[in-house]
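Just the one chain here, the form predicted alone, laid out as structure tokens.
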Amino acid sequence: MNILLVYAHPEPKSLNGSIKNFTVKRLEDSGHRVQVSDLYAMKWKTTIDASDSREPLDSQRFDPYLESQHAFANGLQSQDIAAEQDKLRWADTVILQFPLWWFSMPAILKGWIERVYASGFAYGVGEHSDRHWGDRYGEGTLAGKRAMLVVTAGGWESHYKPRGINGPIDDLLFPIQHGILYYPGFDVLPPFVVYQTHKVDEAGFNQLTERLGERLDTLSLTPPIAYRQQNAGDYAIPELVLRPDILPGKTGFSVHIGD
């Protein structure tokens, strides 16, 4: 299986470099091939801007949707979007590895998302029409592939439960797992989270691999999480709200989780 992983600390000695090097070499143990896009290492551009382009369509305004539509129409992407974008198409599974902060992902991860999800490569595809509103959430260019999320989290487990303090840890999750993984096509598998952090010593550490081992080892073989397509019929086209006959009275994040 092709595997990339894209990963997003700045220090190769913290507890993720070493995470990540683990998960590269169990990986690759297994027989798999592995691409690394170590986002710091790299020093990823993390904003938008003209230069993503190497022929702007308008000199006098710039219009973030247009210009990448442009550019990803024409081959005219910078080369670091287009080599990233070849990665994605490679990869059979993706891995986004990053710490959890200020409740979401580094700037420079996001960044990547932001310039790499060109419109008419991850968004802005498919037929609009009163039966399907664009290939997205379950279809799409990354239809077909699996993703999932190893995460690192300071906090007690426990801060993250239903009543914790920092909300559900799927709560939290959600805009990634949902918004930027399943919209362009991804299956969607459950995270591995780590938590407590500063507390992870020598035994901690075994037994988290042991556990992302037993993960790794089943990634083709792992069940994604259930969320509704968006063109199956649980939604009304095209104000895609959930159909009133489908969990009444029940609103939230879960709502868009099948059975």
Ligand code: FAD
Contents of the next structure:
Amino acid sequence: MNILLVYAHPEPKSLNGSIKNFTVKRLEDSGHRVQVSDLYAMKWKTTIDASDSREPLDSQRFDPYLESQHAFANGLQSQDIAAEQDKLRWADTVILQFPLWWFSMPAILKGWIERVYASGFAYGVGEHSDRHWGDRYGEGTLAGKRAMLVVTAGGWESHYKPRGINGPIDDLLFPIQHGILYYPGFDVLPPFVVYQTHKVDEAGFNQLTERLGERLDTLSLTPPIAYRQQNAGDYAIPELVLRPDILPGKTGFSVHIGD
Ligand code: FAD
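Structure of the form predicted in complex with this ligand, given the form predicted alone:
Okay, now the whole complex, with that chain kicking things off.
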């Protein structure tokens, strides 16, 4: 397989740096081709602005959506954005690896998503009609590819359990897994999460790489999270509300996961 690892940690000697090195070696030893987007090393430009297009539509008023759409459709995107989109097209599987910072991804990775996920590429794709609300949530440019999060967290695992103080990890990761990965079409594999990072020592590192190694060895076999497809009948269109006969009375992120 072709595997893209998008990696966001500023320090190569960090735990994340070691996990990244382990991941690349394990995948390459298994015969996969791997590309790494090491965002800090690349000095990735995080903010969307007018310089993202070589020929902006309107030099008086910057509209992020319209400029992104125009630049993507006309081959005018800045080279760094186009290169990352090419890597996404090349990849069969994409891994996003990052430390949990303030209950989400580091800003540099969010900035990668915002700029690389252009209008016409990751959103604004497909027909909009009474029966089909765009190619998204299970359809889209990245359909047929797999994605997985590798996340490290300082907090204890219990803090992220269903009744834990931080909120369930599945809920915290929902905007990334469902909103960022499933939306443009990825099949999303269950995340790999390392908790209590400050406790990791040599023995802990060996244990975590053993677990991670198993996940990497089974990337193509692991069943994805069964998010419901938007255009397959579970949602009323255009309201995009789950049909009342499905899980009646239930609400929350988990209702968007089927059997
Ligand atoms: P490091 O600090 O580099 O390493 C952790 C431990 O692993 C160290 O003891 C180190 O010695 C050891 N180690 C590293 N490499 C190896 C190796 N090869 N072999 C053996 N041992 C090794 N946590 C939360 O739970 N929720 C949050 O919302 C949250 N927000 C944060 C916000 C910010 C701005 C920051 C800075 C931290 C936050 N944290 C949060 C904690 C954060 O998630 C952890 O600090 C991070 O995940 C640790 O990853 P690291 O790669 O930086 O680890």
